[in-house]
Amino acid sequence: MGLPAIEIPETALRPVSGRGLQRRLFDYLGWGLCTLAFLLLGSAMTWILVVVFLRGINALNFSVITHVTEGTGGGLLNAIEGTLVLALGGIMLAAPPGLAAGIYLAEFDRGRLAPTIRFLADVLVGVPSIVIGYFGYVTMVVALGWKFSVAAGSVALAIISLPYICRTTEMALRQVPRALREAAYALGASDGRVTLGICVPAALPGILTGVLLALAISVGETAPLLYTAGWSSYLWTGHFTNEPVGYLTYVIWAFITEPFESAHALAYAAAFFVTLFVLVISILTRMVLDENAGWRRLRPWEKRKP
């Protein structure tokens, strides 16, 4: 018994027209430009990581993470502690209003308030961080009398982080299917129940991604902290005001220009720690986005794969 004959459409045997050939050329050109851009970006990123990690690892020793900074030498214990305190403080201040604003924009987008909030968030993203630092210096360091402190630095970082959390929360909630909301309303659920019980759990990976992105940005900031947190070679004693604090980006900014080998070693080590922190946060972000990491249990309406 022979195989059935395969009929080839007549259109497949026709030669490619001029318009089709032009479309293919533009397709190849576009993919070629995308590949070239990816290679350039990947090469630059790889080169930066290699330089930072190699020089940072060579500058690392046990005393770097166990001793405080002494002049242009010593260790980075005070800077590591200050970076964690400032970044976590900024996120703790920015997350509640950012999440609330994002939920409002996504779920209660009515009237003139929502476009105004969205516009202000977009404008705040484009404000230079040094301007926010100067604003913090005038209002908190001088006017309120906080001086250089953890409170002033955390508020400045919170202002920078706020629009990222707000907009990513809104975009994550808008990805939740409308059918889920309609089904919940049909069962008699209230607005709060629908938002907090269904929409927020479904959009949780995207929301956490925005929070982690804001945290990574906070770790790498320098300019706003120069005007608000100052610098200290001592460990933080727990006072939120009237006490400056150290942080890693200051070491990179200030010590790399010093004419001492010990200062350069500390700058490379600080760059290594900052890059490591951002890399760890980026990996956590990818883990949060991975549906196989356990987040699918928060969406029981989706069918499980066998």
The other form holds:
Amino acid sequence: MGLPAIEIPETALRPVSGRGLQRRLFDYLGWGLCTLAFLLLGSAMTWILVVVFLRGINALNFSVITHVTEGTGGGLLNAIEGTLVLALGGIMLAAPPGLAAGIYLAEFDRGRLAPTIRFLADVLVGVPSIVIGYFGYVTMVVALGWKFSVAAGSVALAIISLPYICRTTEMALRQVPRALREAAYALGASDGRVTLGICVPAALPGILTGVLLALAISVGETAPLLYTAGWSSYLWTGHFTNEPVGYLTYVIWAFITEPFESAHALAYAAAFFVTLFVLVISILTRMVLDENAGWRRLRPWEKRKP
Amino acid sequence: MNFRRFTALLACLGVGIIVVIVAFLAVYSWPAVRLNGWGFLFDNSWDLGQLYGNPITVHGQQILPGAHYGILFLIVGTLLSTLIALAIAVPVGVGAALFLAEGMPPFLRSWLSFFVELLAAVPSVVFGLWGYVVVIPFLGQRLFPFMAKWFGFIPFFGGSTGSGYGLLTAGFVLALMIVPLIAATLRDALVSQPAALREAAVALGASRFETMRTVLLPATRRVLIGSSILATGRALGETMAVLMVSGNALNYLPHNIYTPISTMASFIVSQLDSALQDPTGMAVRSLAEVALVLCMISIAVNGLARLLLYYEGRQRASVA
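Now show the form predicted together with its partner chain, given that the preceding structure was the form predicted alone.
Complete assembly follows, chain above in first position.
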């Protein structure tokens, strides 16, 4: 009797030392490469920020924000004003259809229309901004005879920011729990009352975040404005058509290649303003959206953890 | 009209603009499409003709004598710069995503990821400014001569390195612009993989890095492909940064990776002023054809990526 003896080859019991070393080296190599990739990105980001902020702050002085551009010198008052007018105009045009599309996708996602709208919005995100600018030039500036103008620039920016507003609105509304809607419907509220009275207020931080992000994108855009808004070194006189308008990103692009110190200083100052604005909005939105940052009170239906 | 119909109508009015854009570009550029034929895509000459000559009639269209519109150099420039950008961005994006997803404690992960994702928020023209002011002098005077000297034996790495404006610089700047897209999407996918996958791999004796390489990365393969295609779409249509660092070559095919190029998007900006000098308007219509081609390519690329990500999402939803 007794169990048959199992032959265990002696080699199986010996640690495979060479293989273990190889594996460990491979691990270190892999982690090293991953760390390197991250460091590359981090240092590029830091490099950009340092260049923009150091040179930007050096170029800043009081007259930059109090004077208009004169030739390749002067200030940026006209460009700052123009950027704000164009971006706010774009948001005001994009918000109604963008919010409506987001609401429709989140609340009434049935039938064949919702997937179509979602697909078109996705395609619209992917259309290069210069194509939208060229479209604006051919249609509004030439065919409609608006010339370079606030109206044409704002419409171009609106087309670009619309899908972002749509997407973030949909995401924010989808976060609202079903129970809220069911309770409202059970009380006899109509579609409009449930959406506008209950869901939108509950999702408001997320929706506003989307609008702010769209604003940041509009402020940073250049290509769609070059052939719709034109350029002007005067303050905007309030005409929506037939009057070109200045904006900050144009200064960055056009003035850095001029052979004058004053032009370079204006380009750096403009880059400083644009980047600062975009970064501040990014950080703000991040704080609203980040679960870990302690902004939970913005979502009233979630109980605070003790 | 009830509320539901009202939102549907507004939504359609909003996103329907994409149909209007494509239709308008097609209608406006139609005479140019008829005139140029397939040669538009395969000829390497963009020539406005004699600007002060009397217009002649070709195929029923009025054009300037000697005018010819072919954009092969733009297609080549666009594709090559995007290819170089992808060749840099995909490995770097994967590495950064792995580092952020697996090599960091969660509280650091969130803020370091944010720092990297800020790259995506920096406006394109600021990238262009940075490229124009610091990257081009650095690459053109230091790195490119060094690369040509020591790696010149690799095809297309040798030869004259020019001034720093060119294919590789454009590809490098584009890579930085699209990397956050790839890294962020992949990191989210890695973090959301089920813990059981990781535990199974570790139980079989895999180290952390082996777990990532052999289990987590293959599991997120489709997300990587989808986000890379989305990033391709962005690189193809990028305008301002490329305009400022690519050298804006005309009718010139690159002979090595340092050669100046133009892309379709940057060409539309750099050429509209001179195209407006053409009294027959055919140059502006041909530019519209460039925009139409670019728009079609972007739509195709984005549609493909969305399709992949959509199926990935549906698969994950059915597993959960």
